[in-house]
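What follows is a single chain, given as structure tokens, in the form predicted on its own.
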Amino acid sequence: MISVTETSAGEPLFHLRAGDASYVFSVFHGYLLHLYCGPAVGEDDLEYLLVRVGHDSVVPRPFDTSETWFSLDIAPQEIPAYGTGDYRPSALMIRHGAGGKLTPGSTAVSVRYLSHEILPGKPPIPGDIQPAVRANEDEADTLIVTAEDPASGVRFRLYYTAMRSLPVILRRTAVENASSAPLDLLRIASASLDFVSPVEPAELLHLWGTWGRERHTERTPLCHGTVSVSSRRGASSHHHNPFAALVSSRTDERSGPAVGISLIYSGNFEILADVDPFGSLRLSAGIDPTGFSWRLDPGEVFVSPEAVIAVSGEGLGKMSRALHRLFRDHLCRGKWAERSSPRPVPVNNWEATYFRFDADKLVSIAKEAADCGIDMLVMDDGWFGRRNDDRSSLGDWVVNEEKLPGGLKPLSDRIHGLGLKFGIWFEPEMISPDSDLYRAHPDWALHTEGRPLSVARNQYVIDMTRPDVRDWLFGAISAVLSSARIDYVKWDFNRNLTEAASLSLPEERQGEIFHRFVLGLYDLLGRVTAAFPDILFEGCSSGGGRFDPAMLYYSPQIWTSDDTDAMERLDIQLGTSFCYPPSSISCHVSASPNHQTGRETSFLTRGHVAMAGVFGYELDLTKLTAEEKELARKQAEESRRIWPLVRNGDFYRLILPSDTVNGKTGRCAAWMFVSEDRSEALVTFVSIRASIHPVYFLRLEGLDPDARYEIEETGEILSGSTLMNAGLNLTKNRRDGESVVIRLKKTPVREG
């Protein structure tokens, strides 16, 4: 509900509400002021939020009126410009072309109100190709403010959708050149809130890693000046995640004050934090401004990705599951995303194999497959040109017929006659220096003219910013996909951008190459999965480098990490789901001792931890023991036993491995599933280090504490406020690595 009423002055003041959440703003002499996000506030005169209070001398005012408390350096603004008396990280910058009526070159620019609107639903903008979350006249409502430049005449749209079932405002801006002059845009954000005087320590949680261990969480406590996370890699990237959380430092996952802020892109972004010296503060999200330019000539439009803002006043997991609502019900599209549609359970050949396979070897592990009721083989990297290593022949999407005699359709008819799916893998984004396509069209490879090209993982960047490129690939990709029954594709990206130019953009346009290069990307995935509905595709970068909202809109799964050690995907799955569902985390069982650490872990240990997301096999399974493919057989027929918990229930985080239990850390983990109706649960406690003497008392969460509840390993039945306040009774010597699973059904009310 958005509702708008005068303030004393005669100006709007707009108020959305977004389910349990309220964001207010105002407008004071044509500039737009923030005002309150938060938990809902009622249908109050809410202009005394406006704090009026004194300011430096040396503060310029941007008019002389009688409001001599007013100016832009301490003002709560919606969206603060550069160069006009704001001098706290701006939202937007513009450097003025010749020919208008501003000095060429100069960048101050100023916002000011000048309409509005409200629509029902989420109406989409009129040629942009971003992904952005779907709302129908049901769901959402949607302001539209207008405001422009005056000096320039540069015009702004901001978008703002408050969802209403969901704490969620959803904020975008589109820039439109309406001078008579070109502009070059240089700093853009999403979002921008500011927040006068928070009465508590505020503190920027955000998810951190590397290759192998990515999102982890981390708080950092805000003082005075900036805290930053971002990428300037091309991609969202493994060391930093396009999410992050203002909280207080009392907030925890069942109490306490959490502003997620997520952003919908792919690409380099900036979500930055900064307190001033009156202890303000300022959380905004964008597209990352180093190296960014984009020239708008006269009448042309640019619109930012779009930010996610999830409200919640009780605490962390609130937020995390008001965020899982929405991408999986809002963001991720097709049949593999709905509701009702199951994922297939499959193994993957990379750790069984690596490249060292042909049909005849795939065709034995798909056989165990069957046998332990697994649905898909996918085969992954080294099926085409002369890939039998990681040296070469990217860019050659032509069958090894070496390795697999007359192409894809043989091997794809033998896998499905044992009743299996077949999936492949791609990289469509890269290109070999040794590959015929490079020696074909050096000039395909993104680079700069006069200087050596990097290089990693013997591969270079294929230029996403040229049409041309993005039709042949289109070409190719459709070619290899239309040749025999492929039903999932593995859609890679392993290496980041650098030397990022193109020979098909002028000088005044290479600032744009990064979003260019994520805009092409948008355009050849959303071609590709319209033309092949039917397949599922799962997003993966290295493991988990390209794991952003934005991804999640075209493969509704996404490879988390290639650390696929149990005891690691604690810390990397748990942290994934602060901002996205598990319905998108895909999590494998592999061999043990595992690649990656030379970590023994149980079969059933490994299991339980993959079952925390969707579910998989990353192993030969040729190579299992009776009773382990007895238990693969087990977990499959769990795993989709328990899908519809996975993908429609709600997700507790119940012990994170960084907490601190029985004065110890690092000691266990849990989690938890409650379906939507609260009539059963999955509860998962894992033993990370053995303790002598443990005593744990595990308080669940999400149930009806008016219910009764049947343990199905036990059969005893307990309150829903039973299990949630004094808890389950997990008191027992556990080895390290061990785990236990429980089942929670609610049981029928006795008459009488």
The other form holds:
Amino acid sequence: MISVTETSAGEPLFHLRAGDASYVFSVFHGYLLHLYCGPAVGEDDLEYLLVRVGHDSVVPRPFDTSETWFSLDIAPQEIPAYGTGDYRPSALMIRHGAGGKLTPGSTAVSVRYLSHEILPGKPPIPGDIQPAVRANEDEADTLIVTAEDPASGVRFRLYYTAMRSLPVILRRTAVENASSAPLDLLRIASASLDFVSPVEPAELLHLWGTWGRERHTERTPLCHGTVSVSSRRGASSHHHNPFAALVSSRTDERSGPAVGISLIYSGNFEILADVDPFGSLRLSAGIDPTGFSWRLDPGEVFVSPEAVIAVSGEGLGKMSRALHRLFRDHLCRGKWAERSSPRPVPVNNWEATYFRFDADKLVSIAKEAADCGIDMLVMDDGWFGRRNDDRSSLGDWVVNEEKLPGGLKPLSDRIHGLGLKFGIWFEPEMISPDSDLYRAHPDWALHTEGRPLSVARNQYVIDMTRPDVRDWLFGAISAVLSSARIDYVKWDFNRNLTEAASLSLPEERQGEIFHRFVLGLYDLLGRVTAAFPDILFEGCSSGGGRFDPAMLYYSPQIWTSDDTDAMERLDIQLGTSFCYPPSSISCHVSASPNHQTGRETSFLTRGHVAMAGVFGYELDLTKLTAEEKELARKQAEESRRIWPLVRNGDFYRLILPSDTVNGKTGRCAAWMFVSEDRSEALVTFVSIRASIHPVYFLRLEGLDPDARYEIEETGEILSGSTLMNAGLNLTKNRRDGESVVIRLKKTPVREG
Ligand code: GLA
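Shown: the form predicted on its own; wanted: the form predicted in complex with ligand GLA:
And the full complex, kicking off with our chain again.
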């Protein structure tokens, strides 16, 4: 619901109600002033929040006013612009070109309200191909504010969507060069909001990592000045994620304020939190401005990626669940993303064989898979060109007939003959220096003429900004996918961009390269997924180096990390769940000792941990013992049984490995799924390191307090309120790496 009233000065005041959250801003002398974002508030004139007692005399004002608080450097804003008196981090910076009214090269800009309209649903932005949330007329309302920079004539359209049943606001900005001179956009945040009465003391929770150690949570106290996380790698990256949450130091999973901000974007991003001397707090998310510029000739429009703002007054758990619902129900597309669609349980051959496989070896694994009730064999890297290690052939998307005689079809037929689906691996955005493709088209690699090109994993990056290159890639991928029955594609991306320039772009557009690369990727992914709608796509980037909402738009699941060690995965998977739904987090049971850490973990625990997301296997099934095979059979069946709970239920983080339990950290982890109707729940507890005298009464969440639940394993019956307040008894000596899964089912209340 979006309401518009008037301020005391007769200017519009917008109140966006999204679920049980409010987002309020108003117009003051044409400036868009942010008033509130948090748990729902009344339909009041919140302009009283703007009052400040005196302020810095050195701070300029755009005009003379009796409102002593009004200076752009102090006023909370919706789209703070550079160069006209707000010295805090700006959401917008423009370099004006020659031929207009303004000094060529000058960068000041101002954003002033002109008009607004409110539409039901969420209309697409014409001409835009970027991934975005979809919502119909019953699910959301959209406010579009049109504004301009009066001096240059540049126009802005600010899009705000309020989801009706989720505490989520979506924001995007479109910049139209309605002036007569070219301009360069130097900075454009997708969302920026100033908290005039911020939670204190405030912290920024964000997800950091590296290869094999993705998305660990960190909470950083905010200070006067700026705290930021970003990627300048050409991908959303292992190192930081385009997600952060503004919290109070007292916020935990169940209580306290949290405002999550997530950017639906796969490229360079920046999320920052800035605290000014008056305690105002600016939170913003957008394309990272380092090296970025975008030329807009008169009449051209630039549309920012979409930002998601998720609000909770009841802790981080509620914020995450809102994001989970938004992404899985309103962002992921295609038949595999649907609520009722099962996902196949795969066995991937990467950790089973690496590059050393042939058709017979794959079929031997597939036979065991069929015997265990596994649904799909995925053939990973190494099936094309002369790719027997990672030193060649990316770009030569032609089957290696020494490994797979007769091409993909005979192998696919043999796999399907066993009753399994068949998937393959691709890394389309890359080119090996040792490849026929590179020898034929050296200019197809992204590079700067006259400068040596850095290699990473022996490969270069393809110039995805070029339509001709993308057309070629579409043809090459389509030819492979049409050559046999293929049910699944793992779309990998194994290095970051360097020396990024394109021979196809003029000098003034080289600053567009990183964003154009991402737009090129979206274009190609859009075409391939549309041409092959029955194929399940899984995103991947050296593990989870591009785990972001934009990739989820094309692939409803993403490979989470190349670290498949179950104990390491606890931090990675639970960290990922702060923003991303478990139904997108791809988790495989791999061999023990684990290939990355050497740690030994039981088959049972590896299964329990992998069932926290999209379940599968990544080991040589021909090497399993009879006992392990029996367990694999049960696990595959169980994972299919619980899939509706994982896909549609609510996820609760109960204990993080970093939590202190019984006076110690790093000892255990626990989480649970609860079905939408609260009739069913699945609790997982993992003992990371054994403790002497352990006492665990695990307080559950999300149950119906008045209902009675049967604990399937023991037959014991307890009420929801007891399980949530007194806790589930898990007190038992458990060894390192031992785990337990507990299933709860609502039982009818007995009469009498
Ligand atoms: C990346 C992926 C792995 C595997 C290899 C193949 O590292 O994350 O899962 O596909 O590439 O080269």
